[in-house]
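Just one chain is shown here, as C-alpha cells, and it is the form predicted on its own.
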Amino acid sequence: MSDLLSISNLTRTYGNKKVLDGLDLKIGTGKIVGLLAPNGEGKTTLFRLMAGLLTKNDGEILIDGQEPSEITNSYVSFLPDHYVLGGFHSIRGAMKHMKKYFSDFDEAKALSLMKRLKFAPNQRLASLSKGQKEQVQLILFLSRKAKLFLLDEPLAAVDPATRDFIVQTILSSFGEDNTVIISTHVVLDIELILDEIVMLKNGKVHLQGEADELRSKYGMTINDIFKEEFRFVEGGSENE
C-alpha cells in the first residue's frame, strides 16, 4: 500500500531558527495518528505546510502523490488551532461556505452533529461562547469526506463533556479510506484512540511507531512515554 503522506528532508525556518530541520515522515491510510510534541516544536508549522498555507525552504511534501495545492485542498481538511469563522453571520452561512468550496462537505452529517449539541442553523455565531464557536468549527471541518484530516490541538481548553464529544466525532469521521492526524501536547485525552504515534523534537521525527508496539516496548503508556521523552521541556507558546 502506498503512503498517503510522504515527507522528505522538509525544512522550514523563521529567521535564523530552523523549526523543521530535514524532517522525514511517511504515514499510510486508515490510521488515527497522534502528532505529539510540546508547544514550539513545529506541529502547527508542519500542518500549515501540508495545508499549503506556508512555503517550505527545502524538501518535499506529497499527499496522495501530490504537492500541497488546490488539488490536495479538495481532499485535505485542516482544522486550525484558532477560530476562523469570524466572517460569517450565522451557522447556516458558514455551512453554505463549506458546501460551496468543498464538494465533499456532508451537510446532513453537519446538521446531525449540530443537533446533538443543540445548535440551530440560524444561530448567530457572535452570540456563541468561545467554546461553542470551537465546537461549531470542529463539526464543519469534520463533516467533510476527506482523505486526510489535520486537527491542530482540537482538545485544547475544552471541558470534559466537549472533549468526549470531539473524540466521538473524530471516530465517526474516520474510516479505512482516510487518515486523521491529531496534533496535541495533551496526550492522555486521546491516547486510547491512536493507532500510530509521531513525536517531534528539534525539528525532526524523534519517535514513530504503532501505539501498541510502543507501549509493549517501553512498558508504559504513550502519555508516560511522552513525559519521559520530554521531561526537561517546559511549557511555552507555540510560536511557529
Contents of the next structure:
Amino acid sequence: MSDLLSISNLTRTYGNKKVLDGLDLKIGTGKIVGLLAPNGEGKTTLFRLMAGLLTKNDGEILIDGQEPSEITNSYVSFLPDHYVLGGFHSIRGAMKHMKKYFSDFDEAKALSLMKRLKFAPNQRLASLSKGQKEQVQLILFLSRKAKLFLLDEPLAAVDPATRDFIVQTILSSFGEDNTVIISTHVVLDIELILDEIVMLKNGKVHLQGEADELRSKYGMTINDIFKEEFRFVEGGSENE
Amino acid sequence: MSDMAAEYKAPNNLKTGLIAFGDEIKKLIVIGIIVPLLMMLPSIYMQTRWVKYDKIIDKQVTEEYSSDPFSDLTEEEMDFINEMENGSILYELKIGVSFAVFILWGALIVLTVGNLIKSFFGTQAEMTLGVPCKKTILFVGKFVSTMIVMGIAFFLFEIQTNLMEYGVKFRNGGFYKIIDSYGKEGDSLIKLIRSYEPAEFGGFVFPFMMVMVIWLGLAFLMALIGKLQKHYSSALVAVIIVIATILVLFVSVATLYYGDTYNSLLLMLVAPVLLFVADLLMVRDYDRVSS
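Okay, that was the form predicted on its own. Show me the form predicted in complex with the partner chain next.
Entire complex below, previous chain first.
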C-alpha cells in the first residue's frame, strides 16, 4: 500500500529552537494514528505544516503525493486545537461556510451528529459553552469526506461523557480509504481505537509502531508507555 | 513531487476567491453600507429645508443687493431664512450626526482591521486559509471587498457631511453648494444673496488612503511576525527584514503625507501599492503567527 503521508527530513525552527529536527514519518491509508508527545514537542507545528499554514525550513512533506497547498486543502481536514468559528453567528452559518468551500462536506451527517448532541442549527454559537463550541467544531470538520483528518487535541476541552461521543464520531468518519491522525495528551480514553502510535521527542519520531505490537512489546498500555517514555524527572525535564 | 503523486485537479481559485469576496462583503455590509445609508436621512431632511430656502430666495432675488429684499416676505419666511443663513438651524442634530459618523468611522476601522488580524493571521486563520484556494487570492479577495465597503462608507460620510452643512444643487452639469451667508455687511444678516460654488466630494480620498495603508501595513507587520518567528536566529535575515520593513513603512508614510500636502493622488497611491505588493509576497509563503 502506498503512503498517504510521507515526510522526510522535516525541519522547522522558531528562532533558535528546532521544533522539528529532520523528522521522517510515513503513514499509510486506512489507519487511526495517535500522535503523542508532551507540550512543546512540535505536534501543532507538524499539523500546521501539513495544513500549509507554516513553511518548513528544510525537508519534504507529501500528502498523497502533493506538497501542502490549496490542492491538499481539498482532501485534508485540519481541526485546530482552538476555537475557530468565532466569525459565525449560528451553527447554520458555520455549516453553510463548510458546504460552500468544501465539496466533500456531508451536511446530512453534520446535521445528524448535531442532533445527537442536541444542537439546533439555529442555535447561536455565542450561547454555547467552551466545550460545546469545540464539539460543534469537531462535528463540522469530521463531516467532510476527507482523505486525511488532522485532529489537534480534539479531547482536550471536553468532559469524559462527551469524549466517548467524540471517539465514536471519529470512528464513524473513518474508513478504509482515509486516515485520521489525532494528537492528544488524553491517551487513556482513545488508545483502544488507535491502530498506530507515533511519539515525538526532540523534534524527531521517537517511537512508531502498531498499537497492538507496542502493547505486547512493552507489556503495558499505550498510556503507560507514554508516561514511561516522557516521565518527568525532578531536576531534569523528562526521562531520557 | 513524488512519482506516486495522485492526479489532482487544481481547485478553481477564482471561483473560491469570489465566494470569499462575497462573504466578506456580506460580513461588512450592515456597518459599512446600510448604517451609513441610514445616516444620510438627517442630511436628506436638511436638504428639504434648503430646497424651501431656495424657493423663498427665488421669489425675491433677481440680482445682488436688491433695494428692498424684505418687501414680500412673511415674518415666518424671514425667520426661516435667518435661521438657515446663521447656520444655527438644528445645531444639535448636526453635532449629533457628526459624532455618530465619527464613532462609526472608528468602529469600521477597528472592525475591519480586527477582522483581518483574526481571520488571516490569528485565531481564525485555519478557518480562512484551510479552504482550497491560493492564499494570495484569498488575501486579494479580503482586501478588495474590505476596501470597497470602506470606500462606499467613506464616500457616503463625505456626502452626508456636505449635505448637512450646505444646500446642494445640481446645475451646469455638476453639484454646487448654495452659499448662504454671502456678504454680511450692514446690520441685517438677511441679505438674500445667494451664490454657488462647486461642491467637492473628494475629501474622503486621504482618509480612505490612510485606512488602506493602515490595513495593508498591519497585514505586512503580521506576516512579518510570522516570518520572523521562523528566521530571527539568522542575524542576516533578521537585519534584512527589519531594514526592508523600515524602508517600506517610511516610504508609505512619507508618500501619503506629501501626496496629501501636494494634493497628488498619484503620490498617495505609492504607499498602498507598495504595501499591497509586499503583502502578496509575504502571504505567498504564509507563516502563521504562533502564540
